[in-house]
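One chain comes next, on its own, written out as structure tokens in the form predicted alone.
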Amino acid sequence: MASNLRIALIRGDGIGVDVADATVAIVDAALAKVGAPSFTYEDIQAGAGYFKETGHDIEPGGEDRAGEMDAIFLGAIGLPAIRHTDGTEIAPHLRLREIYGLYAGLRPVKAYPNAPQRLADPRAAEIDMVILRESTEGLFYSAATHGRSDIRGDTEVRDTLRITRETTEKLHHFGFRYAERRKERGRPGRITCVDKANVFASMAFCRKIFDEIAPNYPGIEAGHNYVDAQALDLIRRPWDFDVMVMENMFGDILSDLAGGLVGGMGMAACAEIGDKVGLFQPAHGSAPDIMGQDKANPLAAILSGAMMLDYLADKADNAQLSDAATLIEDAVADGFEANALRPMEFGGDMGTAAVTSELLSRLR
């Protein structure tokens, strides 16, 4: 039952607090609309601000508590002025990815009417794709846990790029199944493996596993693209892509590029899913330059909340939660269609509170 579902709520730093609070309000309103009880939210302190106060990036026992919940929601973490001694930012969420094997990083990219579309071609209005970023290995393998980088004094640093068969098989199966699900909803049913297999043995290995798995999904069109060509194609013809699966660092870069095509990072929702745990967060940063000013666009966080509802609908076998997710997604789409959502991020006149209030009015 939905009444038993508990959410680990990590508000984090900067605008993370505001957008997390906005998401909780919208998710609760959608649940009420479909007749489902609210979730139980359990706060966990983490982030750069917490590190500055305590010397720890997450509260004692926080990692274990987060994994015991039905899902994790995170606002934003990190403040540029607060760093570890090696110069890297505070990032306990990278460790959560590794601890709980959150290998499937979903980054949906969708164009909305009356939201900025950076390409002049009218087909830009048709952009609706998903970047599937492997989130536990790749080049970020060295970043998840301190001590993995080979720091040779002040003359050289070596980081490790790791690709394993076990994780890569799970990632590609997830991608093909996700493409099948999108095809059922009217999308093309196409998946592209994005790599650099012509240069790196690790990328050739990733592509090899993709090609081994593809025949298991005959209804899905499978293809390849080198990452540099993919970056070009996201400018030339992004409307031709459906699901793209790729290594961690490639996904980190291309998801930001793709987000810029449909307005900016304020629309960049994100889900990070493992076999037993799911973490949901906006893909943008903590934006300390606008924290506390009611200027943040909460839509990336709110759409991440809808993804959390979809995830929990499957996990709890509860169709009400899927209905609540659809209500949120439709409210955002309809709000843009009516030009009733005008975030300051896009040059509009609506801050965090106003955007949240407009969506709440559409969910009542």
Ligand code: ATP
Second form
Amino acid sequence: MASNLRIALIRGDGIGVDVADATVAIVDAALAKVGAPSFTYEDIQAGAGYFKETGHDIEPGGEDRAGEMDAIFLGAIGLPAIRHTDGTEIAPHLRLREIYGLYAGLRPVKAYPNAPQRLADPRAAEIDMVILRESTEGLFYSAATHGRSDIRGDTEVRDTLRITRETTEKLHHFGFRYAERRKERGRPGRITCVDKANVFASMAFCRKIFDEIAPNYPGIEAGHNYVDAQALDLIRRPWDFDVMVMENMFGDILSDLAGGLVGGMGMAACAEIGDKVGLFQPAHGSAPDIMGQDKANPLAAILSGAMMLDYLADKADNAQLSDAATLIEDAVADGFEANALRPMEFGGDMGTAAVTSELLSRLR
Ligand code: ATP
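Show the form predicted together with the ligand, please, the one above being the form predicted alone.
Now the full complex is given, and it begins with the chain already shown.
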């Protein structure tokens, strides 16, 4: 039975297609297991391959159609050899982020047993944190794709870092609520505002709004850290952090650093959430070096699929969807624990199909 929940499915390019297909299979299995009806997927063509064929980076009306669905799932977009005439890569997903105001970029970072750990300290096994990256303004407000750089000939270029009260209030509320939700699931209930408030007025403003909002959430321990100290602490004691909220560029950098602590890009799940629209995608790209070889680790995409289920559980007020998300997360954790998930990305013997079928067998 199909539910009335509709997902815009943008498979995209390279391994994006494989990991998106794997995610659909796993999400369907989890829904069936909890007795919930399956989703209706509506394909939207987009990406570098589509651009090469048609001259468009997304099918006509694709952005509107995507925004009308209950959620958007995206595999990966872009191929280095196919570019616009100005040399920039094909990136319609950045436009979706802009159009739909997807300000809350969630990037969970969790250590799994038998997956690579880069730190020798045994406490590295306890790493379980989330970076909440503001994703519509900050320094990316001026990103080249938005055409907002102030280019003064060949002598000077100025990029603007923008922090607005409206977005920052929403961001911090989102962060505190997310910390509360994690606390219900056994995490410590802690949030750290990561900034550079000692140097920049924009960052002091961001911190001021954080401090204004904190008293609304008495059950959550709120703290601050300067971004340079946070980089150090992510190496020295990452196990002490829970939710970290930060400006766009800081989040871009620290989420790669944090992701590196627990493996690689194939584990990097991502959600981008706005007031009305949520987009879910692995944080990695289309990986042209391994495309078409069944070598991609689909877990980043699959864990992003679990985040989509959680998001829809709230949106549709349906606890079954949240149970389906937990089933997927537990299947991944148990699979690693039993050493039954051995992705090639980590030197193991399992390609995309084998990882997917192992998880499917755990969900049946
Ligand atoms: P983008 O800029 O589009 O995010 P990128 O150029 O940073 O992409 P990716 O496509 O993410 O690069 O690939 C970076 C490296 O990580 C490549 O060597 C790629 O093979 C590897 N990689 C990325 N995703 C996966 C995955 N799911 N499984 C295994 N390896 C991956």
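Between two forms, the rigid core is defined as the largest C-alpha subset superposing within 1.5 Å. Numbering follows the first chain given and starts at 1. From a predicted model like this one, the values you see are computed outputs, not experimental measurements.
Student: Aligning on the core only, does the CA of E166 end up 2 angstroms or more away between these two forms?
Tutor: No; E166 is a residue whose C-alpha shifts by less than 2 Å between these two forms when the cores are overlaid.
Student: With both forms fit on the core, is the shift of the CA atom of L257 between these two forms 2 Å or larger?
Tutor: No, its C-alpha moves less than 2 Å.
Student: When the two forms are laid on each other by their rigid core, does T40 show a Cα shift of 2 Å or more between these two forms?
Tutor: Result for T40: no, shift under 2 Å.
Student: What's the distance in angstrom the Cα of T85 travels between these two forms, core superposed?
Tutor: Residue shift at the C-alpha: 3.8 Å.
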